[in-house]
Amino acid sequence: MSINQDEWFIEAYDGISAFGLKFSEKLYEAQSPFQKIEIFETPAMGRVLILDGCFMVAQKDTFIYHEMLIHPAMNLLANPRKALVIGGGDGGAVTELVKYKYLEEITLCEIDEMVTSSCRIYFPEVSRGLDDTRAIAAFEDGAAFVARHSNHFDAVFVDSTDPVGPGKALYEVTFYQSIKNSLRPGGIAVFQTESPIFMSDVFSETVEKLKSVFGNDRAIPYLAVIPSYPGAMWSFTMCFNGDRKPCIDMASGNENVPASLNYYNSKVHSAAFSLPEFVKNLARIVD
């Protein structure tokens, strides 16, 4: 089979790999301020967000990223009030949070306010939970954004794009300091930490970050598929500011679970942490 690029748009990573869908049309393009954006529909994935060339959000496997990032620690918080989300722009992220009904307060931290105004237009779906009267959004940069805030969230969730651009700031040690002084004890926080197959550097270096900042035992990995992203194996840490080894285990039949979830449940949070013997030696972790 012969691919007309005419018809395709294909991410290449670092000149090794690719991933590519054949589209059937370009519904959106724009320069921001921070990067280049594009919204295809294509048949396979559904409609699909590329920021600067690489793919974000594809209708078809979204679900996947946002509930694990969002649920497996919203399920280990008692109480939580306030969460905050730092990047996802697309408002994924918000979306999963409003179905949890005692939360007081969402706030999306987002540099791209254009990404998240042609969210809204072309990914519906996506986007809805910023309508929830909770959600309030701030579009500027996240890093000077959450350095403003002390003790304040339940709940810190790092939605970044690759450590490039705009988002770079976003994978620094100071910065990850102050989203641990942003979290009240007890609080935790997530970060996605990219594939530990084609960005293995990258995933074993933000770990050790992590971990050189909340703790060797308070920064844990655990791992979701998502096709549409390099390598599809993904990867998201946990961390917990507090004084104890945090319990990742999580009861069959939690009632915290929101109903009509696609991907996660309790068997799914147990899994995800369950790491393969190549992943834990990345990230330095000894049974």
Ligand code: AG3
Second form
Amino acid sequence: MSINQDEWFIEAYDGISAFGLKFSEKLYEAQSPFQKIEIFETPAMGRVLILDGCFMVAQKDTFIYHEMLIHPAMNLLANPRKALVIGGGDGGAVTELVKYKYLEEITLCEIDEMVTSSCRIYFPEVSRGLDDTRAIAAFEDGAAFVARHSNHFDAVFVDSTDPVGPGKALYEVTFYQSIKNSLRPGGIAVFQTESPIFMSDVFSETVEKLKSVFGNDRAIPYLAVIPSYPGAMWSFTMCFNGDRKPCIDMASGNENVPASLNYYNSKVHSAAFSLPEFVKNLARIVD
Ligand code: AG3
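Now show me the form predicted together with the ligand, since the one above was the form predicted on its own.
Following is the full complex, with the preceding chain placed first.
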């Protein structure tokens, strides 16, 4: 089969691998002060949001990414009141958080307001959590924002892009220290930490940096399958400001997970933290 490049969007990774989707229409294209934003309609995955040439949201699998970013930590937290999402301008992470009625304050800190305004138009079902009365949006640099907060959040979710362009600052040790400092005792931070297959160096280095800040046994990676991201096997890393909770056995889970989810449940939770040998090696985890 031949591919007519005028009808396909292809994300090339490192110039040596690619994932592509045929599109029926290009709905939006803009250059924001930070990045190029594109939105396509595709027969295979529905609408897709592309930032600087990389898949961010695909209607067909976005629930997997956002549920797995948010619910594992929320299930482990006792009594969280305040949550922060850094990045995540599409609103998908906030939309998962508003499902927790006991959260009082849900802040989104996104550097690029144009991502949010375009997603509100083209992905209303993803961004609708932003309309919740508890949701507050701050359009500014996430590293600067978090550095101004201390002992404030119960949960922080870093929904970053790859470590290039505007996302680069979200992979620095000083940023990780500010995140730890912004957490209340017992708080949890979750970072999207890229593909252990195609971005194995970034994964490995990021987990190492997180361990150096949170403690060796307090930065725990877990996995989910996100078909529209390079390598599909995708990682997140959960970090504890205080004692590490038992991640795999759910004995301490608060059982408060919303009923209407499409991916996450307590067995998926345990499976996600059960790591393949090569991932344990990349994260230097010894059982
Ligand atoms: N967060 C971005 C994950 C990185 C994807 N990388 C890539 N396609 N090269 C997605 C934002 C969703 N809220």
